[in-house]
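One chain comes next, on its own, written out as structure tokens in the form predicted on its own.
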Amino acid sequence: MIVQMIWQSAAVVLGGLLLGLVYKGLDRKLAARMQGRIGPPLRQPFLDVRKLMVKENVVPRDAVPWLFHAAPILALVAAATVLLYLPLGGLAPVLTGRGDLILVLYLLAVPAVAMALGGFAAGTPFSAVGAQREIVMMMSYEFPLAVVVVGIVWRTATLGHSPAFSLAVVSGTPLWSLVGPLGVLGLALLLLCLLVVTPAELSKIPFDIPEAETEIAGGLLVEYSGVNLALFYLADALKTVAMGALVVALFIPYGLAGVFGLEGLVAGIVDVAFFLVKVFAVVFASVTVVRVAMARLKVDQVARGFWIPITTAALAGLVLLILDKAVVG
């Protein structure tokens, strides 16, 4: 049992770091195009983890060298095990039954937590201020985001589906089609809080504000180089999928096995793939277009939108999935 857990672990893991660099080629070769550039090649991620592990880890002198370097490992680790309770398309998550949507919303801010105390361990002022901006961007779409978990799993609750804070019964229950108007229109907001949370988790433009290189010369990662500097890109590949398979799971769990009366390894195969694809959807939509449509934001900006206007729509979605409760029941 133990062996078997090892070995899907290291599965998901990798996967989800191959993966995760083949969106990020993706993503800067759509980027570039929709930008009337050539662009990297897809395989540019690849030779920059390549060209980083065998720079040298250059640490400032004035940081508080433990803490520098384990914050890019604190952030891989965090990333990689928020993969394992997450449902892969038909695969049900490698760690069920030992954690729940509470857990996943914890892992997902560890990195940021993480990439904060490797700038404040930094020791320079661009790095500090980068530190600061990552805290207040967390506090700030931390709120819209568990009240998205929230009302999804109330909902799913209502319906007598338990343990209600189990991925594995949420992805299982799509709601679209068990609820009435109201409960789609509800879910539809919540969905929209999602996505514009998306790239503020993941720190892409326009909320690339804890970097913002031509503010701050890169911000909490401006001193970070070589495996360290590694590290962190691999934790962002990995998070980025996170991202995704966390949207996919929440809202479209849907398979094609199904519906093409597929069995067996075909069917696996098949939904894997759908699954795949729904990630990159999702990764396109609301990464690569909005970084392209949109410009950095301010920090005053970020703080007051995620609290007012999408904490707000967020909350009217789960007043319109209350009310859609009290008609349909």
The other form holds:
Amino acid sequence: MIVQMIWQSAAVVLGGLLLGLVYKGLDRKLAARMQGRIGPPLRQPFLDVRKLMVKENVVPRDAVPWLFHAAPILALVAAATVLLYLPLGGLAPVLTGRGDLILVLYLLAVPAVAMALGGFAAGTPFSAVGAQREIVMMMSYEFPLAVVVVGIVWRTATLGHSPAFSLAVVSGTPLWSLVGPLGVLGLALLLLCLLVVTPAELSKIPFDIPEAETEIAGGLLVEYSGVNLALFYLADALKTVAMGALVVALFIPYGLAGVFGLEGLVAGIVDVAFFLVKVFAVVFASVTVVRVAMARLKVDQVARGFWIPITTAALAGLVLLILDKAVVG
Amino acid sequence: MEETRTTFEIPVGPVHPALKENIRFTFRVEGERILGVDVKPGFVHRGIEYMGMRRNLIQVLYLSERICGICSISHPIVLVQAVEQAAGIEVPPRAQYIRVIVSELERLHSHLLWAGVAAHELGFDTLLHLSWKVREAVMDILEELTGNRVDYAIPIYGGVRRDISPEQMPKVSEMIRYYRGLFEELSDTFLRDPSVEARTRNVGVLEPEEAHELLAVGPTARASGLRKDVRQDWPYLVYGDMDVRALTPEDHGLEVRGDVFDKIVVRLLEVAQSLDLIERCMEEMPDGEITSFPKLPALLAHLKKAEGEGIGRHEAPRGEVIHYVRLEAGQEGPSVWKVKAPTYSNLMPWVPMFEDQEIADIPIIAASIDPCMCCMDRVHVVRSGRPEEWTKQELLRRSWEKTRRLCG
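Counterpart to the form predicted on its own, namely the form predicted together with the partner chain:
Up next: the whole complex, starting with the chain shown before.
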């Protein structure tokens, strides 16, 4: 049992890494095309990682070495662990029954905390500024994210499914068809909020404030090089897949196999393939398109934006779901 | 402003992704807020004036083109003006028109280049790629007319080196039409994009009084509402006939605020203005000679005999550029050559612009004056291998001394 689980975990993590890098390649290529450029080849992220792996790993003089080295590992491990809790297409999460959505929320925050720690541990002005910004960003987007998750879970629970915080249960209960019109509106609002939180969680334009190449030269990553930087890069790739998979699990957990009446291995393959397409669609819509169409915002603008309009929208979605419960039952 | 424990210093430069050239800012910041800034230029001093004073005037012309890659017509145009004034050389009208056409083409490409850089500093790379893509049209025309994308080698003492042929005219008109058709789209993407507005409105404000007192020039001054433009105030070449007016955001129906947004507005307006000027020059350009000295040896001989001093002024894309030249009879090169680039005047306005802004605003404020460090770095004081700094008092004392010496 344990051995099988280890094998499954390894497969999921490796698959996630592969997929994350492919998504990164697609993201870069598509963004380039939208900007009127040719863009790098699809395998560029793989080449980048291979190159970073053989480069020198520089540690700044004023750094706290153990924390500086621990941060990228922590980020990668946390991002990998999230994947093990998420349902991947027709497959149940590898660690079903050992943790729930609350754990996933915490795990999603860990890579950001690790990056901030690494930034502070580097002990240089740019990385310190980047780390401060990362913390402010987290304080801004975590609350709307939590509201979204709580809204979904609560409505699932009121429909009599339990344990409600289990991702397998949530993704097994597509809410869209189970709630009334008010509920659909509420869900749409929550989905919108989650799509806005996604690029912030992944530190992509307009929310790439902690890294901000033209302002603070890469911010909390400025001192990282070689293997450490590669680990952060891989953690980012995994986190991209994880965020996409989370959105899919919460809002679009539909499969194709049932529609076509497929069974067995074919059904599994079709569902996993469809799942990958859905994750890619989410990443494309909330990361690639947004980062091509916007300028970088300032950290105070982001904080205000998340605290007031986005949080209000998320709470409004929650209230609509509550009203829907009162009307539909 | 008060110092607290949370105040720390952030160095930006001499090498930093936000800076396209080398300069050093030291910001005192508290959290994200900038309390003050110390600007230290002097990293790209190349001794151009010194080299120029040891070469003959024709070589100096080509050297002056290499002061700046973007203003590579502005510096030679000013230099020939100064030398023509010193040596009493007339310039045929057709040559004057050609000089104006090429310098307005340069303004066009320089402003589009700046728009791209500004968008990049804001993290808006799509706009960078768009601006630089449309900039190619004017680069192609510059290559068509001069043979080069940069360093056009067009002015020469007494005229220009290349004529514009009748076959080339339609190509230029084609380019003007292309940009006019694009203008709406460009101003829409820059001026009506909410994320651009969020990053540039009320950022890096330069009050009109400050701009006036600190002698800001070019779009930096005009964005603060000062109607200041060499082409309008001290017309030269054929600008006097063109009714050039210094443009401020008011001409776009906006209230002047002097922020980065206004600087974008002014530069966009100037793109349209340059198109009009080029079109008008093409229509009004008379036929005739393009230089009063077709043979270079005759020109060199004339310049060698010349004695006197001259000052040239020109409105470069970034503001007023001035060259001072003194010629002595029997000497092939200038005995004095002094270059003042627009960025030099726009350094001090940086200080009030940065005050009380955020770290995130540093790149766009730095870029908003369209700085060109290697044009500007003229002096670097080194004593026994160590750089030395002179204060305002020291500089004043030295200039008084020099004035007394000159007055005998």
